[in-house]
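Starting off, we have a lone chain in the form predicted alone, written out as structure tokens.
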Amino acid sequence: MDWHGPFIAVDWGTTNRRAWRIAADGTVEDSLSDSGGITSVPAEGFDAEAADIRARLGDLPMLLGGMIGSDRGWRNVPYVPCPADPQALAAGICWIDPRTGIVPGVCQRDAQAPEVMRGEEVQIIGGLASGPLRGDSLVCLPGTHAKWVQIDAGRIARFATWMTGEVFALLTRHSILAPLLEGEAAPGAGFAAGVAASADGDPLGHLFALRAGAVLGIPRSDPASYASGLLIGAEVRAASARFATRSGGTAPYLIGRPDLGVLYAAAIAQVHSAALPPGHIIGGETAFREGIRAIIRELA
């Protein structure tokens, strides 16, 4: 199959996705992006969602990352093991036919400190192969769950996970809290003081205090970004404490959404009384599209 003309990139989640033509030179030609994550589709309904996609964009061959390829995608795609680069993502592609395969997520086969992702490590490949991201560093990506990777000689060496995400949206629509997280967490006062309270490694605590000052009449101001300041903060702590001695002492790079990125790049700042420097922040769309072409380099 050749690689060396236009193709289509397909980051598919589990609630949504998206989609670029995306030209030989690297120019985005065309794009969707849609609810149609793989949850919404029926076990045998991706050949026609694949199909669909094509319709849209173009007859071209394609590579899809994300959580297209777990045991509730198209097909359970196995994992690479760490350390993973380029060359061990393209070999462990799954082919569904030969212009249409999925990228493998990678894995950390530890007994004490088992891991597995799929869809960061195209943006981790793609924030390398574009330039922002250093071959030695330590890496943020934020969301549902959060992880953090120790990128060594340009490859991923190892990684753990922060489950922050999927408890602060818990907790915003589950949880006896809920009536006083309403609204968008945002960085502030409010947001600074959770960062500031999880230092003391109590999270669980001062959330149930929140609970406690509502009802004898004490709110405290901004509830839902001091909740997220407490589990960002916590988990910037530990994660900055997990692989200090990997990174040297560095600033992470952050990959992903703008608006998480605000929010990680402010706790980060707080925790370590420093900020990010320019070019530490990097677009996960972005990085998501670089990162299908360093692979497909692989294959061209």
The other form holds:
Protein chains: 2
Amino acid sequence: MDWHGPFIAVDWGTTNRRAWRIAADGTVEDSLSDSGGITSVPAEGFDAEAADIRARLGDLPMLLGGMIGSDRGWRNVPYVPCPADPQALAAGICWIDPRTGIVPGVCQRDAQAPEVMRGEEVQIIGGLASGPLRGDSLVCLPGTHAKWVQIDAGRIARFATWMTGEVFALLTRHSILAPLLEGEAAPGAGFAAGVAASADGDPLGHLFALRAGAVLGIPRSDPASYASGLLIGAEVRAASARFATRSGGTAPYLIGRPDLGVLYAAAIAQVHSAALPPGHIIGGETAFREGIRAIIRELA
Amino acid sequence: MDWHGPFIAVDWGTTNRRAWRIAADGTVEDSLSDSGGITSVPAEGFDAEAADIRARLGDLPMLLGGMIGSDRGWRNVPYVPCPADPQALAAGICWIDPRTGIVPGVCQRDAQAPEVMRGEEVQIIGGLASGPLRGDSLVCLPGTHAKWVQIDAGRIARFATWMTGEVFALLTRHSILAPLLEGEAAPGAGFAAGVAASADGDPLGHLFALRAGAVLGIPRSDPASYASGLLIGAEVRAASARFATRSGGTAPYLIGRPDLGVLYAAAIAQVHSAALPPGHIIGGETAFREGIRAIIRELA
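Show the form predicted together with a further copy of the same chain, please, the one above being the form predicted alone.
Full complex below, order starting with the chain above.
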């Protein structure tokens, strides 16, 4: 199989998917993005879906990453254990056929701190391969389940997951605070007040005050941003403490969605009293594409 | 109006209500308990509901407490500010008619830490009046929104709310962990492991490991109890720290539901390395009835 020419990279998640046709030099030639995540595809439907992606982007070799490799995806691809590098990920690819492969996720098989990721490993490899991410560093990947990943000597060495995004969504949709949390969280005074209040490491002890203040006629302005700041601030403090001895206190890198990235960048800057250095915020889509390219180089 | 004879006490909450016919000496002569909380009653339906309670328990003077005094209840009764005592609560009663009154809630009008309670103040007054609760102490009232209350010189001086119960319910019903969190949380090894893991004050950083462990075939036993221990343990640590200087380090009191009480008692014992002393666990229903009696004594 020729992996030296153009190819298709697919980031196939739980609720969404993105695919790109990429030239050998890394240029994006075409792309698609839709809500066809794995939960919208019946178990026997993935062959047809992949054929449809090729019909739209070109009849090319295709490498996929993300939840497509989970037990609810196309194949349940075994995780590669930490420490993991591009060679190990390439060796662990599940081949549907010689020109269609699914990149494995990474696991931490530690009974006291078990962890799994699918998709983030491709972004991390891409950040390392394309330059901004240093080989010994701490990386934060915000999301529904945010990952903090320790990189040692260019390998994914250790990581941990925070359910911050999911808990915030649950509070927004289903809790007694839901009517107060309408609107998007954004950086600013409200978010900063939440990050400040998270200093005691007790976000769940400050949330109800949003409702009490509203009931008493002394409402806090921008409550959605305050609640987001409370939860993200507590995560940044806890993750920074947990990984401090290994990261040597240097600023973490951020990879992911721009909307969440600006919130995390603001929280990290506030908690560490220093803005994130230039180059520490890495776009998640670019990182994913570069990660697939780096893994393809291992196939040559 | 004669408040020296038998009367009806009603604890009317959001989803449930309990009512008792009580003799002048405090003996419970009859009672009812059902799911007729305020959200099940239309705004104009409370007169008929109260008449129905009298039809079932007796045509007697009636004092009510709880969410029945909220903006979704029978009347929106203004809160009594901290510090609050039985005299202030009696003076703040909202009289529907001369023999039907709603006890006010208590508020903390602090822009940085606004707080409100409705119903817990009656239980606290009851705990103080009937003996087990000392006039200078820290009280925890577990629930959907758990309250920790500082009592100074027999008055409700200051308090704070943790959303622990609601967040646990959200995780159980709506989160990715829901399939793992079936079954009741109970004291034991799983709960104790959760309380121990909460020592770093970062419960949201340990929850996802429940799913990762299950995915990797190294599941934690009794995950519901572990998750409950994580959240309650974090609350007990944070509340103990927040109120430590005022409570002088003495063991807190617990008032409330027995099912939650045993979990909180176990977490407090583990965090403080000492079992709760005898008399520190106070039944919530008895405390409510004694609180209504104590407020009635102020009416004489």
